[in-house]
Amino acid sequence: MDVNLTELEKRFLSELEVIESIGALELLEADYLGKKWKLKAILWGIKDMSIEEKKQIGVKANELKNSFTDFLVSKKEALKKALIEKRVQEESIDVTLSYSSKMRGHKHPISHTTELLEDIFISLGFKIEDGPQIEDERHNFDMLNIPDNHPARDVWDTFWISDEINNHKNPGEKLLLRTHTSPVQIRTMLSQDLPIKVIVPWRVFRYEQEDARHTCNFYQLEGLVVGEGVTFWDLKWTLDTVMKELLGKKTELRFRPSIFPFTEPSAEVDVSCQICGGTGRVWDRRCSMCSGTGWVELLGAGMVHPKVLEGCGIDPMKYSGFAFGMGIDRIAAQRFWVSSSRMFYQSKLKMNEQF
């Protein structure tokens, strides 16, 4: 009986050694340890042995069964590892390999214009700031001299956060999608030391009718300068320098008196239309960008209102400042000769592939 068990072990190990697949291994396992396993067939003759022989053979047969199981598990793990290594070799990709592509991506015109504006303002000594797109009423309106009962509130068609949230908040704490980046100016004056010289470019939201110059989601760049001896002349020089650098030396600026709650005095700033060259006509038709006037309103600007400075803890008798805001979408349309800023958001490849 011992001889049979020894021969069975040798035969098992010999067959195990040449197996190269998990399927063949499973067949071998069924052959030796399955319902009709070979070890069981040998042990049928144990019934004619003495009790002592039965004990000895039984122990050895059980050890042999455990040994077969360990060998099978070890072989299975080795086959799996080899299979993974083979697959890694066959399916490996050299990520450093260079290739030519006809469809290369590029920056969106608005991103390109934003970066151009940032570079120009940085060259003039400005820093870039940003703040939350979901603002509270206090920073978006109240601290900009636009209290709840102020008629200027009607100018901003606002996306308010749901009533389920705002109904439980106190006045000034209600949440909205920011209507301008001016709240970042407030946060900057509250947190930074003077002098301040920053720009704030990014996304803003207004619930308004869309046309060639208006969209409900657009990009705005605002600037703020606060320090001693800051004048309106500094504001005019800054905007004139930036617009000529951005749109060309022949670009003209026009300042018109206006009213903003957070600046005094205030001005609307127009630039000569780049689409029609300031003539108001394109191919014998009225220019849709400037509505045939030859001018496009790009900026609102003015000297920071003393109440705004005072609300931020800045002495308006000692310090002064100017602020301005411009629509990056409109500037991109002027720079790239796009007749409607809405086209930037329509994902039209015919237009986007030109940039």
Ligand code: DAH
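Throughout, rigid core stands for the largest set of C-alpha atoms superposing within 1.5 Å between the two forms. Positions refer to the first chain, counted from 1. Because the structure is predicted, anything quoted here is derived from the model rather than measured. First, how it differs from the form predicted in complex with the ligand.
- Put the two forms on the same core and the Cα of residue 194 is off by less than 2 Å between the two forms.
- The rigid-core alignment places the CA of residue 75 2 Å or more apart between the two forms.
- Relative to the superposed core, residue 314 undergoes a C-alpha shift smaller than 2 Å between the two forms.
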The other form holds:
Amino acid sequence: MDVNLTELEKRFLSELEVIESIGALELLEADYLGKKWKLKAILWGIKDMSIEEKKQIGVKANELKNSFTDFLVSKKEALKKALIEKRVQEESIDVTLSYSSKMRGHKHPISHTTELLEDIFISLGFKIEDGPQIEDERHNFDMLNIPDNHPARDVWDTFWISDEINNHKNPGEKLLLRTHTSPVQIRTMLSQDLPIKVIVPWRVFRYEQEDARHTCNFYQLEGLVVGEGVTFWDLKWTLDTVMKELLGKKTELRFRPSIFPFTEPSAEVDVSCQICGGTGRVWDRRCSMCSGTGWVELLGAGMVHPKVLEGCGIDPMKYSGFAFGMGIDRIAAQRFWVSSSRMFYQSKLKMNEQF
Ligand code: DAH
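Can you swap the form predicted alone for the form predicted in complex with the ligand?
All chains and molecules follow, beginning with the one already shown.
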């Protein structure tokens, strides 16, 4: 019987050694220690032995049972550990591996153009300012010399925040989605010392009938320079330098007299069309970007109106300034040869991915 136990232990150990899964281990456990366990079978065979023999075998069999249990437990641990290690190895991600550049996102043409413009203006000594997109009527209109009854308010028709919300949050104040970046001129003049030399890029809104050149959400870049002895010539030089840098040395600017309530004198500035090279024709067709004129309207500009300066506590007899506001979308369209700036907002990946 003693021999049988030794034999049984050998068999158990050799079977245990080749086991590679927890399922197989459980079967082995059932086989040796379960209801019909092999050890039990052996123990049944001892009923005919003397009491002394029975005692000896009984003790040994018990020891064997305990050692089988220990072996099974440690094998189970080892198998679990191996399983985890295998999974970790299989599922590990090498973050240093390169991946197809096709999957990588990239900057939108408008962000790209904004950053280029920012870099150029910074190189000319401008600082970047920011302002709220939900603006109040005072900054967006009144302080820019556009009082309530002014016809120019129609040009900058916008989305107003409802009175119900206004009264709840800012009683007595009318809030709106800013129609231009010009209110940041006011905020800057009220909060900063002279001289001022800033640009204000980013988002504006209009209550607009959309077409190829108009969208109800678009991007502007405002510029403001205020100090002693600032002239219209400075304005022309600045815009000419920036546009040549951005679109190429051959780019020409055209200044046309215009009216803005916050500048006097005012001008509208066109840039020679990049699509047709200013000729108005592409092959033998009329250029759709500039409607065949060779010029694209790019921005409004002028000398800051004395009333606006005064409203911000700046003496117009001593100081002067120029300002301008350009449409980033249109510049991006010119730069990237896109015939309709509305295409920038249509989530057409095929178009955006070209740049
Ligand atoms: N704010 C004007 C607009 O949205 C653009 C503009 C014109 C800005 C003349 C200026 C300026 O600063 O001087 O149409």
